[in-house]
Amino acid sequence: MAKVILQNVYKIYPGNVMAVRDANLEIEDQEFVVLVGPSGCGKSTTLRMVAGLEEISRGQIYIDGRKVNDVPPKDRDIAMVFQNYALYPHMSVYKNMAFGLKLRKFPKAEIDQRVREAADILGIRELLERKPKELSGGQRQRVAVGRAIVRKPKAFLFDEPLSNLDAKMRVQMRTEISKLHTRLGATMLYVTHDQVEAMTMGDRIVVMKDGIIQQVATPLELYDQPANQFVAGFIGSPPMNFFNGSVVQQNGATWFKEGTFDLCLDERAAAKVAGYVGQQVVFGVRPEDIQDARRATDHDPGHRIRATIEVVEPMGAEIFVYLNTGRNTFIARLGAHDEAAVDQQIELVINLQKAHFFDAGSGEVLV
């Protein structure tokens, strides 16, 4: 396996369209790194540049210490798994998995050994004689992964491989790919638009927006310490709530004033906004850090807000409650047995220990 390095990589299309801007990333040997972001953010383009399927406009890419800018895809010693499986319909599963090795003129005995080993790893040995049309979506995806495994490449690249599967099969397959990474000890670069997929699979996650890498961190670091408002809002389900307001000092305390409610900030939160007194900021809090005041242990009235319930979504073990302060809408993640009804006025407690503040102009986090 191998380390993959991107240094100051750009992709510029005709008309000066900047698809990827100054991407810098080091993927360690045997690391599982996930590129995540909304459609059009440049994640698939970045992956395709590593694969050699897109030319690099500027910068350098290294695989296992070798600069590969001008190396054709077939000579980069990588294997790619696509969204649409890309299987040959007229070939059996066995022949699909063996095809790349046959082109490279591997001995028949070694091809057979590699194909059967990969089939055993993926649990598809009984499918080897079937054609792709006889397989389910999940089985086809396993075959596509198997075709990559038999190559024993230096790095595996996955381009949204689960997006064509149903919800249950996606959960199953992301578990299979994670187990596969552990078993193979492989270097993997994985692209998805699904932040839940990213959070559950990656050793580290690369969040992209508008062709720019916003933050590279472990899943928990991204969740607890987002670099900016975009990352904070993109990572987490339901997403973080944001309130626009101002910072005011009053009666020896620091307050965040939204317009329909005032929050008295504790020492930690006040320190974050110390340089923004009298200015606009964005206050962020995750749905799970908002409690029904009737069940809260925090009785400080300065940590409470009132809102009207607009929608209630029972989720079994919990409920998602959509609320309106009169100025802002937001979501609270409450207990399954909390009382919540549409049009009900409810009092809520904000956990300020988990609060985030962002610059109203740049969106950068205040620390």
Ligand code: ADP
Contents of the next structure:
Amino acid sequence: MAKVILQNVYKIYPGNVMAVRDANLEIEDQEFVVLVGPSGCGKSTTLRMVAGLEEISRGQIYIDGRKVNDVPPKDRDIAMVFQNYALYPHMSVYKNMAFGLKLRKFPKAEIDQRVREAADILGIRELLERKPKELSGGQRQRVAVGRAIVRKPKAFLFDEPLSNLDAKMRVQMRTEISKLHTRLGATMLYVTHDQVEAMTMGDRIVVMKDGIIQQVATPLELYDQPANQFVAGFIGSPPMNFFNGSVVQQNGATWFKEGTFDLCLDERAAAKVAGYVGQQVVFGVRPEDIQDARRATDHDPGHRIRATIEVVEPMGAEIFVYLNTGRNTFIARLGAHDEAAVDQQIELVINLQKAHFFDAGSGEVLV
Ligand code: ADP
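Output block for the form predicted together with this ligand, input the form predicted alone:
Every chain and every other molecule in the complex is listed next, the one we just looked at coming first.
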């Protein structure tokens, strides 16, 4: 297995479409790295440059210490699993899995051993004689993964491999691929637009937007310490709430004033916005860091928001409450047994320990 390095990588398509801009990334040996971002942000292009399916416009890519810019895909010793599986319809599962090895002139016995071993790992041994059309979506996906495993490549690349599966199968395959990663000890680079998939599978996550890497971090770091407002809003469901407002110094304290509510900032929060007194900032707080004031132990009136409930969504273990301050809408995750009715006025407590502030212009986090 191998380390994969991207150094100042650009992809410029004809017509001056800058699909990837100055990407720098080191994927460690045996690491599972997920590229995530909205559609069109450059994830697939990045992956396809690593695979060699797309030329690199500028920069370098190294796999296992070798610069591969000009190495054709078949000689990069990597295996790619596609969203549409790309199985040969007229070949059996066995032949689909064996095909790549046969092309590379592996001895028959070795091919047989590798195919059966991969089939066992994936639990598809009884399907080896079937044709792709006789398989379910999940089974086809396993065959596509199997075809990658038999090659024993230096790295695995996955391009939205679960997008064509139904929700339940997606969750199941998600855990299977994670287990496979552990079992094979393989370097894996995985592309998805689904932040839940990214959070649950990745050792580290690369968040992209408009061709630019926004942040590279572990799932928890991304969640707790987003580098900017985009990452903060992209990771987490329901997403982080944002409020525009101004920073004001008053009565010896620092306040965030939204217009309908004023928050008295503690020392830590005040330090973050110290350079922004008299200016606009964006205040961010996650839905789980807002509590029903009736249950709160924090009685500081400077930590409270009054809002009107617009929608209540019971989720079983909790409720999602959609609120309106009169100026901004936001979401709180309250306890399943908290009382919440539409049109009711409610008082909420903000956990300022978990508050985030962003530059209103650049969106960069204030630290
Ligand atoms: P993602 O995988 O994040 O959805 P892509 O990497 O497929 O995004 O695309 C990134 C950007 O590059 C998009 O704006 C897309 O329209 C553009 N793009 C992708 N492929 C081509 C191509 N062959 N020619 C021109 N533009 C392309």
